[in-house]
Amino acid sequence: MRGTTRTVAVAGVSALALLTAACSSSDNNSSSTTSGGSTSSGSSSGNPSAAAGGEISIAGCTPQNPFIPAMTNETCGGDMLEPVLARLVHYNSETAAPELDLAQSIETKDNQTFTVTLKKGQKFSDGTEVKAANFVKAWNWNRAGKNGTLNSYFFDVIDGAADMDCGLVKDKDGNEAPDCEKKPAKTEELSGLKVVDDYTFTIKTTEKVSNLLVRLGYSAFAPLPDSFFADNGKAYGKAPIGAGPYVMQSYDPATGAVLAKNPSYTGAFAGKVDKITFKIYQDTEAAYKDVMANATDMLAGLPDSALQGEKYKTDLPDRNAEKPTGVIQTITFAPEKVDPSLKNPDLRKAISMSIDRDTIIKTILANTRTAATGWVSPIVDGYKADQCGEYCKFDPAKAKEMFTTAGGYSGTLTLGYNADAPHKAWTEAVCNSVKESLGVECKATPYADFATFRTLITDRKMKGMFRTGWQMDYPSIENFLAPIYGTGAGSNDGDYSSAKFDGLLKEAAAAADPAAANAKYQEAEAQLAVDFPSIPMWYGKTIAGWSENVENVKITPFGTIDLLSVTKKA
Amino acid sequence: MTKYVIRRLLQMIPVVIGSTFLIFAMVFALPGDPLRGKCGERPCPPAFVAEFRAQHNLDDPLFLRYFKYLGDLLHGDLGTTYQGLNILDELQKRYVVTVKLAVIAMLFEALIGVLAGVLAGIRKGKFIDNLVLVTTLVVISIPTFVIGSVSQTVFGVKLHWFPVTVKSNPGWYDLLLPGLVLGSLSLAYAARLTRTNLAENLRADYVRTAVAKGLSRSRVIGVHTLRNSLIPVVTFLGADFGGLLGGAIITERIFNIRGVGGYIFQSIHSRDGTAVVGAVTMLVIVYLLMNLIVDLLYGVLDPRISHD
């Protein structure tokens, strides 16, 4: 199975910047948004001499949540709603810049209150008019801990977000689990949000934010028209109606769905093509031969047979490309008061040095990712390469003089990893490496599936070494910092506490320059390699492929194709 | 006649009643995590998982999920699946898909198997029953996703002669590739069957009498020991049938056809017991009412069995 979490956009333009950029620009409508200096758009990328119009099919998958988008956080269901959808902000399907889209203007000048402004005249595909209560009132909705939205994290950042969880109530077993019936949420509305008028709204966040902007561009913060308030989704989860370049015509779960050019489009990320299908495939194997044969036009995400030996690239000539997108695969130590035996950073490092990525990434991964050099992604704003240094380059006799003056290891390492999903090969791969180069016994554990793998992780059963894997929210820096390695933050596995790294998060978030922000968090990210509180592996990477029938097809940082700018071949 | 039909199809109740029992205790029983791919890399939020678990009465009893389903099941209501899909719905389009394609499989094997043995048997030891012999030891050794890959890049990616993968409502045609080689197995194993029970029932006395009363060749073939023959290969057919209906995983997937087989798959892999168990039961039926065809074709063929 292809990635999982949907995630958002890198920032090539960073937040305040295009703040800035947006009150001084007044003519938003224009097909080309100027932001922060960027001059690229969603729609003006690609050939012009190039045919607009016709169709195209796509290769897809089945969507596990129905299509409201606080509820699609995985790509076979997100890939079908991202075109239906408008924000307030869109992102540059290259550089991953926020570009503003429904938005006027988004102002602050405390990093902490915000005051978005909405253009006027924009529609949902119903007819009817794009306006603040529709943001507020689904911003609402996806974080309401009655509706128990799997995006509602999202919104954890807008103030007064803690009073609408439910409370928790023990079940006969002894969990705890909320339950909105016996202890109902404080509130179903979060305070931070205020309506101003038909097109102005408040945002007033939890704590100081510099790049609230970037944030806004994931599909959870898309505004929900009237009607869907009126039943819960339950109809607008099987048809979405959103405001974007496109409608979703038909959708069948086993078939798949048929998205046409929304005619009432108005505003600058409109699409080439007037239709796009998406094929519902079991297996990627039979959509890359569909793409070979020409019968299927784009494939995202090549099967393995193809990647082989680089197969894909006789196959299909010229008509394949690869991008690195927002993944990182890390492998963290058990938080100290679980498992103190690796806690002596100088061992991390060791055994980080000793570990041969690019090998493993060659023989075993199929070239399918880059070998990490820090633990940010190198997709996103303030991304700054080599941040881990020689601590990430495979080097057995500088890692076993460190490894043996920091005084070694008694015992087996472990390495624990999920069963039901392919990590196995890699995980022994890594073992043996350490094995090699430090002499000390390593051993690949795995765990039956991901569920009971994660419950004896955050109940912080689980001793030695585990892999992790970070999907980011939103294409930020900070998004690969401060919820993983934050004191106390929820993806925080190895229990990394460090008053540096969490003053300099803070410094950057109430940074009034985005360089500035960008300066603080990568020297925060610079703290991460002393005291190596994971071992960062490598980032993942998107290769794709298309039929003859097409042209300009790119590939977005998100790891998806860019359905705003492929033609069809004349 | 009738009557046995009637105790037949009642029989039917406890053995689906029992059978879908025991599916779905073993199938809830099953290790994993149906919210796994859910939520990525991350584990889902606290609220959602409440809320999936009491829409799907995961925290409840065995047992009363159990007569909970089998209330509804009574109702023609097979549940929904963790997608919130109507289960019946889905297996019905799925099976207007599987039928097409059982029908394909089940005409190639039995008129090209029965043939063939039939000509393998008669001329036993000749050269036509060692090409067929031959033949049908390589279909029978190689595996099917071989037979399948190989055939589609062949003739659908390299010759164009057939589409790739099949198309969402397919027609026939679309199916005839996918069909061909979900019955290439069971076509060995019938040619097989039908050459040794020919070849030992021409041997047969009454075969020989039929010779001596002066009968025409084909008649003593084609009338008298053929139909005796074909006893065991209707066995195997009928259960084939009943094994293609319940879908074919390995074909399915190789040509991306919407399938029941598939379809059991996803929901296995997926931990969607409600789905499971549903399309079981369904396949539970569809089995039982094959054996039962089966067992009134006996009578057909060989008027010695009766079923009053």
Given for the second form:
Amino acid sequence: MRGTTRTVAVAGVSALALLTAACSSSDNNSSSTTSGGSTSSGSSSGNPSAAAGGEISIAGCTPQNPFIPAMTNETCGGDMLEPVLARLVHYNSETAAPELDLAQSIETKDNQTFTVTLKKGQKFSDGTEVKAANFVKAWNWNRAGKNGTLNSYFFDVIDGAADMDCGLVKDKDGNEAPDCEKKPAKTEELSGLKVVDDYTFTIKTTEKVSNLLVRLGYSAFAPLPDSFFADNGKAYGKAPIGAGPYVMQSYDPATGAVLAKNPSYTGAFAGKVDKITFKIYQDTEAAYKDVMANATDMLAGLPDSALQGEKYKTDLPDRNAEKPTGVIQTITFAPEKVDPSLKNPDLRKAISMSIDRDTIIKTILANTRTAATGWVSPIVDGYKADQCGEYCKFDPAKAKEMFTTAGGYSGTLTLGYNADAPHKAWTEAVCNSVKESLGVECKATPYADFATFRTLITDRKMKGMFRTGWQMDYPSIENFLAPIYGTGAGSNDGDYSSAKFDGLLKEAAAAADPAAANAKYQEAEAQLAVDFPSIPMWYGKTIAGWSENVENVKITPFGTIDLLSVTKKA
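Given the form predicted in complex with the partner chain above, I would also like to look at the protein as it appears in the form predicted on its own.
Next comes a single chain, given without company.
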């Protein structure tokens, strides 16, 4: 891998380590240089000597959901929402190390009861002050079964979460599903959350949680203003009111969003420019051409044509950067209830072995990825190589043998992808590899845009196989396992469920030290190699490009451009 990046290793951060690092975050002036000539500082606020002001633009895509933190679990909406929000914890844009943001302190003696003290005077963009009740009410709303949020799973770790689930009712086909009208939840409040005073609240978890502090920087844990609850978030979803450095000035699903500096912001992570415009593109090639022409300022994730032969280095000399990131690409199988034809784990393993990852990475992705050997990114602490074993190694003979023994496949395999991002070439290459190895028809199937594609998946209407990718929410091995493969988790697109896997996650979360926790998480990942709910494809490396109009562009460990550090070139 190229670049002068540093490995992220903070998954097992202790409470004391977090507090120590966070309290010194405002004095962090260490710097490094990423490839492409962009200077980056340890602080997310970028180069303090750079000129402030001006307007910049970045290529974006169509969000799937309203801009509600508990409903936004995809990157198109998350990228737009990120600068609008502030949370208890902020992730350093260079290392992903957690730093205190809205929190003055987060204290615990046993990793089960946590006392959170807020900084005074921090405000939402509507001018109201951020108080303890804004966190408690937000987290209660996020977890309440009747609200059906995609990110409710993140709050299961807090006492009383199970009592907020609605009861199950059978439909006409005999399938059970939650029905909050017929069987409402026992309560709409988490018993593990208590407001002590305006600036203090406590969190009690179901059992010891070794990495709770690392999780609290995820967007779902953001506070919500009082106005959110007046109409259950309807107005907020269109025009979010956060406590972050920017406010969403306007949004049009056809064209994009405009963010302006939040006049009420007094935090430590202010942005440099006055305005940020997200321009929605249905085609990455078009976005890239606009960056080359200085019509759009930034693009995170270049098209295949620019990657081939490292053409982007000629197109954008001194205006590109790369960084290994906490991103993994996978192929997920439709839930058994949606499509039972792929339910056999051995059939899924055979398909995985039939894919020539290395050739696809070399010929299609210009060596900008690394073939995955498991389900966890190498940049997080706790990563263990070769967890997938032989099933992630290209072996057409063994794949054909296992495929035949598993009963084969009748008809045409489909591999769905969103057409508004550069997935066409590699998905077609995957299908060609499957066809050549197994002798079965395989078709890469495009869907118009990310929102359409993801809606079909979340509504459980997508059959066959489909492209899935995961950009870490927080830097932890747990984040690559629990939210994606835990039973009932919000991002569990294949409805995978394993009592053994869930039990190992529970043991890991309760472990007394980081090493013990990682060992249990690794055992849980090993169980994925048995059940094979998805196919690990490759680990991410983000390559970004920018126009001649901006400076101080850098890529975060999450694979995004740090918009707070970017400056307008004089």
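Numbering follows the first chain given and starts at 1. As the structure is a computational prediction, the values presented were derived from the model and not from experiment. For the two forms, the rigid core is made up of the largest set of C-alpha atoms that agree within 1.5 Å on superposition.
Here A499 counts as shifted, since its C-alpha moves by at least 2 Å between these two forms after the core is aligned. With the core held fixed between these two forms, A97 has its Cα displaced by under 2 Å.
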